[in-house]
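The chain below stands alone and is given as structure tokens, in the form predicted alone.
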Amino acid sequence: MADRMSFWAWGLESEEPTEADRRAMAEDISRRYGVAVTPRPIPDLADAELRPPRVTPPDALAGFCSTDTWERARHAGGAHFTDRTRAFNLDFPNPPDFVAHPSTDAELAAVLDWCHDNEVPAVPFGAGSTVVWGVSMPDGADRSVTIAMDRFDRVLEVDETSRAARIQAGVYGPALEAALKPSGHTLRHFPQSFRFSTLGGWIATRSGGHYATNHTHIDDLVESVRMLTPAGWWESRRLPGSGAGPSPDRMVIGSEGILGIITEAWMRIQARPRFRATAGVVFDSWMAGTEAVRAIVQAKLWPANLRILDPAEAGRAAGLDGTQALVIIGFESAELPQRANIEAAVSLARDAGGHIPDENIVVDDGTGAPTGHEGPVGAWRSSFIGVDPGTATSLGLLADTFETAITWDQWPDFDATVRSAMNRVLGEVCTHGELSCRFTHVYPDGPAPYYTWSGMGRQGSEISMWQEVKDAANEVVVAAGGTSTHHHAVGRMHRPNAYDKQRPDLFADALRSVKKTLDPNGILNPGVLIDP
């Protein structure tokens, strides 16, 4: 059998933590937190007792549908801490009754029509990397089907003149890039879930890539979209830009599967970069570093990477001493050397109080010299690229992130308010609570801070304790003026106590009207973005 995705860990079955890995992690947690931790055995899916399917596919669909236990367990949720914890405990409260894997427009239309005609809720599924409960059917749904798009997995056409490509929605990030590489192109969209996420998922969730400024969101890369709705096909005209009324693409981007199933898109691509430059600038204070970031982004030099790690994050992930912040600056281009840009950005950072020796500014003038691989920047890069598969799952350790965005004028007070509220709740809910922050993206009018928190909870109570912390994070972020989510989407996690408070009520009414037109029976991903 080919290596397949783990039903409980992040990644492939071959990459799952071993019993030895989990014993070592348990010992480390015991030492760090002074508690006794005993790892439970890694689960065997053969021991799972999934509810029997309440509906089965008709003969016309059966050839590309499955009621297999792994299929239903794998598609029962996403990749969040809570999803993985439940799966480790073989707890699948509402798995899909069957999973469809259409490979043609006709098969997709057939299964969606069947769901519509029989009023069976349907969840579009890309790769399941959602961390906001975006593909899990809520309790109380009496039937459900997952429509997996993994067989819509090809780059169909490349227009080298216009620098665009027609790409199917189910293609995974690495396969997409491999298909573009022979022509010397890249989509240049690299979310942290890149290995196990798809183009359709990126579009549906308004994904943000690693690049910190200028064309980092998938919004900026979409030229046109094709989507199947219960009411029929939705396809926009392929154009570089248009002022003809509200954009039909903007209605699809971020729709999170409630309006239709994205099948393909024309995407703006670019030449692969040849010239690069990086620098890591150290600051004696967090706020001085954030002011440097503001100066650089407002100068509109458009670095590919412009992040700041607060002292706690810089100490943990970049090897600093825990008292200094680190600003990471990176430039890249396919056409032009980047020495002048990196020197200009470093000059602005120094003017704001940053420290960096000239020899730590690393430039590749097209020869292929490595940049960003040494020193604090290299240490951070290595820690960032690595994603733990879930070694600590069910060991009592609580850990998660939440991200937002705020305008620069509100930023200092916002950060102080968030830290005060979250440190208080972490102290109440768990022991040894820690909170840190970095910027993942920055704009001329404000940053996107990304908070990471952790603490020791009680084995067996991880999800309920996590929920207390998450509720507090949702509340303080929105009350302080930030967005409920910057690039992780809304899903079911950020409703109703965050997103519903952020978006205008009239907008929700308008979205319900659009959904009623496209999805008259309300079968697609019910409960996401708006009430069923």
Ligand SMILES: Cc1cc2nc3c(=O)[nH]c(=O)nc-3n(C[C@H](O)[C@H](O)[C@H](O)COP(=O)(O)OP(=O)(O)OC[C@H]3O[C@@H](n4cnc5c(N)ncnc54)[C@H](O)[C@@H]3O)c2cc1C
Second form
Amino acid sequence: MADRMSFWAWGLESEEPTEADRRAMAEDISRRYGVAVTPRPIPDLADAELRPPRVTPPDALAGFCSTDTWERARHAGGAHFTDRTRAFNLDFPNPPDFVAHPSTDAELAAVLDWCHDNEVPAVPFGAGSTVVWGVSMPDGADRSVTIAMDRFDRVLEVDETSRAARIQAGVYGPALEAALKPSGHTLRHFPQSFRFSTLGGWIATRSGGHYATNHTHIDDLVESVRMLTPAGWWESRRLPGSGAGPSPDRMVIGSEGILGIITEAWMRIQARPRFRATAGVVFDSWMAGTEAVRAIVQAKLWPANLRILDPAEAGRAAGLDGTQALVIIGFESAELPQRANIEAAVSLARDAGGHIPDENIVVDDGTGAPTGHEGPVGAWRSSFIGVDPGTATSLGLLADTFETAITWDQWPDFDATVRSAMNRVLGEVCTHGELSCRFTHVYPDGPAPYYTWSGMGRQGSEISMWQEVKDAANEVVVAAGGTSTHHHAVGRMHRPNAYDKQRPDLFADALRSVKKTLDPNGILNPGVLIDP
Ligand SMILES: Cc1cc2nc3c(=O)[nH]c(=O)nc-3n(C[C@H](O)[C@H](O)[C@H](O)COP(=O)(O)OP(=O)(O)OC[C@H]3O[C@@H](n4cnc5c(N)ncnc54)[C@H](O)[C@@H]3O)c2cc1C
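Return the structure block for the form predicted in complex with the ligand; the form predicted alone was the one displayed.
Let's see the whole complex now, leading with the same chain.
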């Protein structure tokens, strides 16, 4: 059998942590936190007791639908800590009744029509990398199905003149890039989940790539979209720009599967970069480092990378001593050498108090020499790319991230407020609580801070303990003026106590009206963005 996704870990079955990995992790946790931790055996899906399907696919759909246990377990949730913990515990309280894998417009229309006619909730599924419960079945529904887009998996056309490509929604990141590479192009959209996420998921969630400034959001790259709704097809015109009223694409981008199922999009592509330059600038103070980042982004140099890691994160992920912050600056271009840009950015960073010896500025003049793969920048890069598959799952360790954005004028107070609230709740809920921060994206008017937290909880109570910390994070981020999410999306996790509090009430009403027009029976992803 081909290597398929693990039903509980992040990655393929062949990449799952082994019993030995988990024993070593348990010993490490016991040593670090002074508690005895016993790893439970890696679960066997054959031991899972899933609720029998409450509805089975009709004959007309049966050829591309499945009620197989692995299919229903794999599509029962996403990739969040809580999803993985539940799956590891073989706890699948609400799996889909069946999973559809349409491969043509006709098959997709057939299953969507059937769901509409029979009022069966349908959850669109890209690769299931959601970390906000975006693909979970709705609570309280008496039947529900997953519509998986993995067979819409091709790059259909490349328009080299306009630099755009027509790409199906279910293509995973690596396959998409592999298809563009022969013509020398790239979509240049690399979320950390790139290996196991799809174009349709990126568009539906307004994902953020790992570049820090300029064209890094999927929003910037969409030229037009094709989407099937229960009321019919929605297809926008290919245009480089348009002032013709509100943008139809804006309605689709970020719709999180509640308005329709994206089948394909024309995406703006670009020539693959050849010239690169990288520097890691060290700061004695976190706030001085963030000021340097502001100076660089406001100078409109548009570095591809412009991140700052706070001292805790720079210590853990980049090998610094835990007292200094690290600003990572990177430029790249297909056309122009980047030495002048990196020197200008480093000069601004030095003016703000940063240290970097000249010899640590690495410039690739287009000959293909790798850049930025050594020193603290290289260490951080490896830790960013090498996502752990979940070795610590169900060992009592709590860990999560939350991300937001805030204007520069509010930033210092915002950070202090968030840290104070989070350190308080971590102290109340778990032991050895730790919080760190980096910027994932920066704008001339503000940064997108990304907080990572962890703490030692109790084995078996991980999810309820996590929920207490998450409630506090949702609360403080929105109360302090930030957004409930910068790029992880809303899903079922960020509402009602975060997203619902930040959006205008009239906007929520307008969204409900749009949904009623496109999805009159309210079958698509109920509970996401708005109440069913
Ligand atoms: C380790 C890790 C790192 C991550 N890093 C990033 C990051 O750097 N940047 C970032 O933005 N996110 C990140 N995420 C979150 C996640 O990868 C993104 O939200 C991603 O865009 C989801 O894509 P997917 O194909 O897996 O969609 P899914 O998880 O399958 O679905 C996500 C949402 O989109 C809807 N959807 C999916 N496909 C379609 C479609 N064809 N039509 C309509 N609706 C659809 C679903 O119903 C759901 O609401 C990360 C997640 C993990 C686990």
